[in-house]
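Next up is one chain by itself, shown in structure tokens, the form predicted on its own.
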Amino acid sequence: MTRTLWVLGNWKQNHLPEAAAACARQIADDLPDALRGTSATVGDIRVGIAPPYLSLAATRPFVRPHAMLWLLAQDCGAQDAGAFTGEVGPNMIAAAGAEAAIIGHSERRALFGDTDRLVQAKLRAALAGGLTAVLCVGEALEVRQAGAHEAHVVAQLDAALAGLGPEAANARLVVAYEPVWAIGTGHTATPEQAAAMHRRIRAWLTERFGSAGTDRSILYGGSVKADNAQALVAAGDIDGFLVGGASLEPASFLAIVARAAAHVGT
């Protein structure tokens, strides 16, 4: 099985309807030119853009034509409903018209106290709800520097699929590695220190999963731009990319696409 290239937006705590909403239809529009001269086609690529639960109805009208272009929730409750305060569950999630979610993204773990139970109780909440879990885990640069960063992100790994069999390890489980120290500092993984994780990420997939492990797409997050993606997806063993900053404008969103898109069939 050929894994899926994905590049997806992640707008933070920015963009209101309006705003999401003009830059989402810019998206939409302008996408088939940024494929146009690639060999990418529907089953190799999927862009993705999540916005902040507020603006999620305002993208959906530009998102649901475009087989290619997925919305997304920025994080997911552990339940469906119940009494949980400001808690949005999987089922709103597809209610509100969003496919996939981001769980564990390091912010949520390093600011709001997501730990390793509550990351495990997301995804399987995600996945139970028929949603495409985008599963990110990382090192900060203390655990770098320690020389622990492998063993890290495999402990987070092994924390959040722990009782999941290889059922669960199917084309809804996507993984991000997002080197902490990389993300909004203008400081990029290089991508043989990209690639080289994401080696060893696929070998503990195939270790627990077998072949369904083998087959997961693992993207890349920290600080991507257009003029380090080209390099980054060609060092091989990156399938994509979860894009913070540089997804907010279109332009330079749709310019990490094009150059992801490139390598398609390479």
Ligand code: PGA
Given for the second form:
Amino acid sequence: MTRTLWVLGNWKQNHLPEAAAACARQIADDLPDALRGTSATVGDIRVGIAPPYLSLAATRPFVRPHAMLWLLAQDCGAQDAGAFTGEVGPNMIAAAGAEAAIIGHSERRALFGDTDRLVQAKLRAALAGGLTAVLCVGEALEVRQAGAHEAHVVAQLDAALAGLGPEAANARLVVAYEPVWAIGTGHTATPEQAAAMHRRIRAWLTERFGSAGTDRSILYGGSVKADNAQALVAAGDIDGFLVGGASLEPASFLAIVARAAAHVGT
Ligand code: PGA
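Now that you have shown the form predicted on its own, what about the form predicted in complex with the ligand?
First the chain shown before, then all remaining chains and molecules of the complex.
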């Protein structure tokens, strides 16, 4: 089967509502140009933006009319409601117009104490709330240097997806491999490094979920730019990108979308 390609922009803590709306509008306006000359249709590729919670509502009017455009939250609280100061749960994310949430981003894990256990709870809440969950996994530099990167990522998958059956993961789970040493550093994983890890993740998903696992899209993230996107997407088993810095400007983001879309049907 052909898996859906995803190109997702994670804006992190950037873009107040006005700036976010302007970016979203430009992405929506210029998306057809980015796809021109490719055979990519709605079923082939999904393009998503993940503004801060505060800016979700402002971007929604520009994203909503486009079947190919998705709105994502950058995280998802583990509860729907209650005495959880500062939290935003899946029902609130859905009410703001987002259909998906990034879960377990390495910045959440490293800077805000998101443990494997909390990542699992957030992922379950997101899926139960009807959202698509984009689960981030990836190793730090010292883990790779020690040769333990595959074991580390497998342990993260084991923990985050413990107890979930294929019906829970089916169609609404996306995995993003983001080596921590590549995020915001300008050091992209080589296509070979990324493809090798993606094959390992694919094997895990297939073993765990059968054909539903084989069908999940696995994205790469970490210093993706237009000039490295093409080699990565061509490396095999890389079903698109989670983009940070290069997603903040519509033009550089859409240049990555164009590279991914050019791969459709090749
Ligand atoms: P980057 O971030 O593209 O700026 O490296 C990727 C991410 O954190 O998802």
